[in-house]
Amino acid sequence: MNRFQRLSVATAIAVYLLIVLGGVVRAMGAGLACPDWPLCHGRLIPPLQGPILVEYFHRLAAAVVSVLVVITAIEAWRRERHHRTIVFLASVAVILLVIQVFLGGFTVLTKLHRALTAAHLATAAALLAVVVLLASLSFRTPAPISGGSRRR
């Protein structure tokens, strides 16, 4: 595997996990544990204990996911640019994110209401069919180039 091939399989892993993780902290209803956004009780690293712990271990595995994406979109960029489908859909995977983020954020904020709870796992799921998209595209073999001569 290339290097591009392992950090977007690794992105995609880590994007399906942060989903386990989201609903492990749903299922607790730790949700509001941190009740403010982006710091948790007005701290950056609050007191780690209960469901508190819960919350911001998913905040904290969510910003790692933000930047596998955000590398995983530069490295597209810069090294797949010559597939226009894998730097598309790396392009998108950063919107999504940052759509992601700011519905968690609000989420938390507007104490869980439940369309935006909604809209975060909808998003969530979009974001993780385009990376794992994206990381199945990249073992696709480019198609080879015609060596001039054609059929008739």
Second form
Amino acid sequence: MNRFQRLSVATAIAVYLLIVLGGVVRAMGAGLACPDWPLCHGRLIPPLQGPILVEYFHRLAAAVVSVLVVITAIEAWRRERHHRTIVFLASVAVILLVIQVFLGGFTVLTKLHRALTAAHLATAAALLAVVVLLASLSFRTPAPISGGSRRR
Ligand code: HEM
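Please supply the coordinates for the form predicted together with protoporphyrin IX containing FE (HEM), as a counterpart to the form predicted on its own shown previously.
Time for the whole complex; same chain goes first.
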């Protein structure tokens, strides 16, 4: 696997795991364990216990995913420029990520407003679709350059 393939596969797996973690936050009713945003209980590192740990870990995992999505996009823009679909999807992933992070924050600030929570879930699904597509496209072998063994 080349660097871009490794990165895009790692990003897809990380987004999947983050979505599972989001489900745990929801199932445990831990969505407001950190009642503020972007800090948690007014601190960068809150007391790490019970539901706070789950919600805080969801935020930390989102930070790791953000770094991975951005690095994947930079790599796509720098090294996969010839592959327009990859560049397009990597850019869409960054846009969805930004929307998703703000939706997560506003979900908390509005005390889990139903529409925002639903939008947070919908954006998560869209982001997963995009990064999985990106990872699978990264394995597509480029079309051979014409002119080699042309038949007459
Ligand atoms: C790429 C980033 C993120 C992804 C993919 C993601 C994904 C998810 C998913 C799938 C859920 C479960 C939703 C449901 O079952 O309805 C969830 C829940 C939640 N997320 Fe995120 N999330 C991200 C970032 C964030 C951030 C930055 C925050 C900031 C506070 C956040 C706050 C929450 C909260 C509070 C819940 C629980 C909602 C509830 O209990 O109803 N998320 N997340």
